[in-house]
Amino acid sequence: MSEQSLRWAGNDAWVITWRNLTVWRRVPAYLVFTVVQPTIFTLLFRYVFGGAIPVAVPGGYVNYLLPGVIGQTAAFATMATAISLAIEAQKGVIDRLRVMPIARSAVLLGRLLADGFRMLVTLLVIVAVGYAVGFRFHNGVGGALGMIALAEAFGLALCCVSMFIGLALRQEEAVQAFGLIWLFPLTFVSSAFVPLASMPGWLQAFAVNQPVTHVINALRWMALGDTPLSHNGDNLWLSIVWIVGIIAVFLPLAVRAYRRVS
C-alpha cells in the first residue's frame, strides 16, 4: 500500500471516528451513563462489601478493589461497541457507508478509535472516584500509567470480540442478551472483587486460567507492586499473550462479518 493510500485510509478513519464521537458530544448523557455503572460498583463494593472481605494488600480492600473495577469497566465498555454496530447494521447505515468512496478499513477502525477514547475517559473517571474513596497507587507514576495502558489495550481487544458479535447478530436485543452471557462470568468469576482462594476448587480452575484474572492481577501488580494477591509480573506477560491472541482471532472474524453485512 502506497503512502498516499495510507494517508487516505487514515483520513477516512478519522472522519468516521469524529462521526462516532459527535454522537457522544451531542448527547452527553450517553457518556455520563457509561461511567455510572462502574462508579456504582466501586461505591457498593467499597462501602457495602469491603468490610467483610479481608485482603493482604497495602491500603486494604479499596486498593484491591479498584484494579478489579478498572478491568471490569474496560470489559463492560465494549458492549456499547457491539450494540452500536448492530443498530447500524440493522438500519442499513453500514450498507450506505460501504458504497461510499472511503477506505474499507475506515468503518471498523473509526469505531475502534472512538470507543477507545470513550473507554479511556471512563477509566480516568473511575481512577478519580477511587482516589475519592481511599485508593492510592503504591508503585509510582510508571505503574499508574502502565495500569491505564494495559486496561485500555485489554478493552480494545475485547472491542474486537464485540465488533464481531454486533455484526454477526445484527439485533440490539440479541447483542445485549449475549453480552451478559459471556461478559458476566468472565468478570465476576475472576480475581476482580474477591481473592480466588475464597472460591470452590472447581470454580478456581476456571478463574485462574481465564484472561480477565490475568489482566486484573497485572493491573493490581502495576498499581501496588508485589503483594500476595497480585502475585508477580508474570501476569503482565500472560495478559499480553491473551490480548494479542484475542485480537488475532476476532479482528479477522469482525472484518469477515463486516463484509457479509447486507
Second form
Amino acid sequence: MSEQSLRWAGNDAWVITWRNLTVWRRVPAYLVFTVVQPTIFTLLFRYVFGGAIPVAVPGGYVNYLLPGVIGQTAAFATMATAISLAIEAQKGVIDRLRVMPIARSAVLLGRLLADGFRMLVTLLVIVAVGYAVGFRFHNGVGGALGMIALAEAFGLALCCVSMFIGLALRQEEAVQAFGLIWLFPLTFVSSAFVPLASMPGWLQAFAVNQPVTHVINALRWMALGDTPLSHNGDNLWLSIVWIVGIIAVFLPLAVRAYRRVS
Amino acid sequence: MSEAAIVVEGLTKTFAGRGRDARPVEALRGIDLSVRRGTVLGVLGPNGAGKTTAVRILTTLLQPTAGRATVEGHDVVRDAAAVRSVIGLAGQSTAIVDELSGRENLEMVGRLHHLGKPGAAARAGELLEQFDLVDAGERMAKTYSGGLLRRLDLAASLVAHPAVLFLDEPTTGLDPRSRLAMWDVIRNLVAGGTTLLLTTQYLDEADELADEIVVIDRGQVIAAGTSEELKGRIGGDVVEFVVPDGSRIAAAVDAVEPLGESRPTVESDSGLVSVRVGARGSEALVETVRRLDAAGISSVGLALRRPSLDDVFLALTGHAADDTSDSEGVSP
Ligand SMILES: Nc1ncnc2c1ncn2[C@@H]1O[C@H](COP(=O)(O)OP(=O)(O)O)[C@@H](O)[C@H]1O
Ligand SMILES: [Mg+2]
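I have the form predicted alone already, so could you send the form predicted together with its partner chain?
Below is the whole assembly, all chains and molecules, this chain first.
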C-alpha cells in the first residue's frame, strides 16, 4: 500500500468514526444506554443482591462486583455495534458508502473506533459510580489501568463478533434477539456476579472454562491483586489468548460479511 | 474514445434464491444497452423487472453472473475502483445520516471523496445553493420531508462531480409536487452534460426526462428507442367517450374516424369508443367535442388517456405489467 492510500484509509476511517460518534452524541437514547444503564446495573447489584452474596475479597462484595460489571458491560456494549451495522446494511447506507471510492476498511474500522470510545466512556462511568458506592482499587494505578485496558480489549474482540452478527443477519430484530441469546448466558453464567462455587456442578463446568470468566477473573486480579477469589495471573494469559483467538476468527468473518452486504 | 459512457452486453444475474424452497431467481436474463455520453437513458419497467439489480451491477455493488458492462470504459468487475471514481448513485437506498444536518451530510461525503475539509465545506455550500437547500441545510436530516430528503441525497451523489450518474427510481413515493420539483432538478443536471441512467416505473417520467428509453420486463429488454418511437409502437394518446344511445354509436365512429390513426374501436356493451390519436392528444380532444357536437351526438365521460406503463406492456408483451416482485412467497 502506498503512503498516499494509507493516508486516505486513515482519513476515511476517521470520517466514519466522527460520523458514528456524532450520531451517538445526538441521540439521547444512545447516551442513556452508555451511561444510565450501566449505572443502574452497578447500583442494583451493589444494593439488591450485594448483601446476600458473601465473598472473600478485601472490601467485600462491591469490590468483587465491580470488575464483573465492567466485564459484562464491555460485552453488552457490543449489542449496539451489531444493531447499528444491521440497520445500515438494511437501509442501504453501506451500499452507498461502497459506491464511493473509499478504503474498504473504513466502515468496519470506523465502527470499531467509535464503539471502542463509547465503551471506554461507559467503563469509566462505572468505575466512578463504583467509587461512589464503596469500590476501591487495591492494586495500584498500573492494576487499575490494566483492568480498563483488558476490558477494552475484550470488548473490541466481542465487537468483531457483533460486527459479524450484524452484517450476517442484517435485521434489527433478529440481531437483538440473537444478541441476547449469546450474551446473557456468557455473562451471567460466569464469575461476574457470584463466585462459581455457588453454582450447581454442571453449570460450573461451563462457567469455569468460558472466556468471560477468565476475563473477569483477570480484571478482578488486576483491580484487587491476589485474593482467594482471584488468586493468580493465569487468567490474564488465558484472557489474552481468548481475545486474540476471537479477533482472529471473527474479524475475517466480519470483513467477509461486509463484502457480501450487497 | 467511444461515444458511449455505459455499455452493457448480455448482462445476466441469477440469485441463489431465498427461503426454504429456494429456487434461483433470474433477475437479469441477458440485457444489452448503451448510453451515449451526455444523454439520459430511461430504464422503464414494473416492480421486480430487474432495474435495481442492473443498477447495482453497474455501480459495482453486485457481481454479474454473466455478461459484461463498462462505465466510461472501465469494466465494472475488473476495474471496480476506477468505476467508483467516476460515478454517482442515488435512489432507493440512502447515504443520508438522520442525525447530521444537510450540510454535515454533504461535508461528510466530500471528505470521503478526499476533497479535504475546506474543499468539502465549499462543495457542500455550492450544492445546498444549487438544490435550493440553503434554509434546510442547517437542520438535522431527520426533520426533512420525503422530497427534501431525495434532493439532499441526490446532492450527496453529486459531490465529486460524477461523469455518470445513476438514479434508481428517484421519484417513487414522492407526492406530485415534489416529483415535479425533482424533475426540474434532474433536467438542470442533464443540461450540465452529465450522463444519466435513470430507472422508473412511470412512462411519463421516462418521457419527460429521457432521450432514449429501454423497457425491461422479467429481466429482459423488450423494447428500446426514443420516447416518440415507443409511443408510436403503442399508439400514443387515446381519446375515449361513451355514447349512451346504442343506435348512434356507428354515427359517432364515422364522425371521429378522421382524427384517429386507425379506425376507432368500440366496446358495444358499454358504448365506449376509443380513438388512437398519436401525439396530438389535447388538439384531438377539442376536435372530438366539435365533431360530436356537429353531428348532434350526445356523449359522456369524454377523456384523454395518455399511455401508461400498463399500455406499454399490453402493447409490447400482451400481458399487463404485473407486480412480480418484492413480496416473495406471497404469490397472488
Ligand atoms: N439479493 C437478492 N436475492 C434474491 N433475489 C433477489 C435479490 N435482489 C433482487 N432479487 C429478485 O430479483 C428480481 C429483480 O429485482 P429488482 O432488480 O429489485 O427489480 P426492480 O428494481 O425492477 O423492482 C426480483 O424478483 C427480486 O425479488
Ligand atoms: Mg428497484
